[in-house]
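Presented below, as structure tokens, is a lone chain in the form predicted alone.
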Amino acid sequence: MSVATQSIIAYCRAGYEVDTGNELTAIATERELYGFPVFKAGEGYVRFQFHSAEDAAKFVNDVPVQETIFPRQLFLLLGEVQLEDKSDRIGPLLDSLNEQAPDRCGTLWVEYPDTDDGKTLAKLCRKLAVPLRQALRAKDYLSRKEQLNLPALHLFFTSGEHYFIGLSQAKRRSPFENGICRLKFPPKAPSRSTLKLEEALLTMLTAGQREAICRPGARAVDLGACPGGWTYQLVSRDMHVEAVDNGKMADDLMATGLVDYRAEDGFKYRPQMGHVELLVCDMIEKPDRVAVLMANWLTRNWATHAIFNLKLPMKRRYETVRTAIDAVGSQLASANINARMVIRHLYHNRDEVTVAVIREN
């Protein structure tokens, strides 16, 4: 076991290691916490090496994963184990924790990267979870019952012979194992894109915000709606939706009586009653162009809140997102609009990020 308490581990989608590393570098630098990312393309995680253990701990204690874009989960790296004897996977863990002497944890997550190679470890991780919990409770490293308000202990397997050991804080970590919010596809939804908006509503809004914004009878606009994957989520919450697109909407959605279909250009459309509670948009357009459109709707008070996707280029994805988001933030500030922005590369996204702009005044 090698001790590496000057590092953090960030899970991400395979292929987004560069973007995750760039973002972590930018966030750390803003806080005057200095270090550098270490990764291999396609591995599905980034190890960020700080110059001091204090900087690493401060980063994970100060930065909620929900306030980042590309990381799915963040934890402080306590150490790593390279197994010499695969017949004993528990002993080396207990030995390493004896060296670290961490506070009692409230839950254990045995995890793996979201890659083709990583998924082959799923069975092993499930098999190990129960005996690991029993061994940790016997040593009083883990509470007898799961307590999500306490730190979580992470074992992150990168192969059958190697795993990282880490610690995350309750209000800073993702609440999902592997940092993944898994959803079941609704059989009546017209496209799988519906899962993007469902994940956004469940993970980027608070329960109070969902209740206030997605209330029955509230009005929404869906730009680039067809065939209706995002409209489906709004209609299922009994919202009235102006669905704007030149394509065809699903017949089942039209039969609800809650959809007003408009075969118009999304960049020229204006809400029929002058204002809606929520604007959603998943158009395949350049991110800067979509960002300007969303900012216009918000600053002209055509919509109170907005949830939209920004399609990403092949390179400089983090920089592209930041440029677009900074433009939105600048326009909102000029209009004296106080809004909270959450930007996330969701599990059900591919080459796009989802942005939620929730007005607070």
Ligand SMILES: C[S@@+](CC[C@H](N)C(=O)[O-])C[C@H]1O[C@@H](n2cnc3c(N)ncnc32)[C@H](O)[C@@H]1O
Given for the second form:
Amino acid sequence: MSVATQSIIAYCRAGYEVDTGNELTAIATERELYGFPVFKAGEGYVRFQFHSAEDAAKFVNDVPVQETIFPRQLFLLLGEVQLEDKSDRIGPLLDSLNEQAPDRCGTLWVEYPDTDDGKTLAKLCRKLAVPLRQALRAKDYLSRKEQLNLPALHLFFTSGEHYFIGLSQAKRRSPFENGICRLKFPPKAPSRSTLKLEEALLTMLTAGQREAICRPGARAVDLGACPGGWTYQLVSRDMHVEAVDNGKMADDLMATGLVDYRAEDGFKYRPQMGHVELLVCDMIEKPDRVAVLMANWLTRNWATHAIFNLKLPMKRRYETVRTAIDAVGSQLASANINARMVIRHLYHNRDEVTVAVIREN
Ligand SMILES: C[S@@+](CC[C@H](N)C(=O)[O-])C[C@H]1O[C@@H](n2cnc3c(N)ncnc32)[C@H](O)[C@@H]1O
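Here we have the form predicted alone; I need the corresponding form predicted together with the ligand.
To see the whole picture, the full complex is given below, headed by that same chain.
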């Protein structure tokens, strides 16, 4: 497909534009691709403008969104439409695509930023999706049936009069519209935090890893467990959990017989029955302290894998996360541990990121 612009678009949580821009700059620079972020604080997306169209294409071909921290979705920007006549929102899209002769896409997503203003566009986006699909299929820009192995066409509305047109590749994009993994709150879970670990397990681990790690009978430790939202996720997969916290655990969880509650300091705790498969940690503490603790558990082989949250400061959030993660990485490397690290600012996270360290040997 021809490349119309020199930019990519990254969706993010509103308020995280600076961090997303800093991260994109760092990733681009590492690859000797150069550009700069353009954004307004609170808009829920960043446009990253490269010096050449080739650099923009290289970036999106090389960087899966799952390997980034703050972006929820990434696409190559093909063009944008500023509507003069709101009665025809489809014609200008077809004109723009006609100019570019794109390959056929397998799906169309009509999206909007995750902001208060953006949410007012949800209805319009839903309404437009059907006629847009029909018009695109008539021109053969879109496959007859949805084909998720083909590129996706994104229309990202920033207002009722303006949208970006973009393209993402199957293996590089988030599989979720708006880059948001929506989950139903399990009615028996004791806290909304449960959705953080559920999203992490679903999106940061492969199906094979999930099955191997969260298997019935496997042991886990949950540091900072109360009231038990994360423990709930593990127990509902029939795992045995040592739940460590001075707070109170939900009675329902204790009644499962799968939870061994320990009112202790998570920084001093040692696993009671020796090695566990999975360590999880949601203690509110400084990221560098948590990072060292996690690395110690892994290098001492108290746990094979770890999933933990790093609480973010108000400023220099990207740099703070990188420093903490680099510390974990270098401790694992000195212990010859080969692990895959995934770090994501999940939809259900607030001012924190989730890190999964999955050992590969
Ligand atoms: C965000 S809450 C955890 C929520 C939990 N993941 C859930 O899903 O219900 C943080 C917890 O960490 C605990 N905590 C903080 N520092 C701790 C420490 N040093 N040792 C043990 N628990 C700690 C707090 O008591 C609090 O219950």
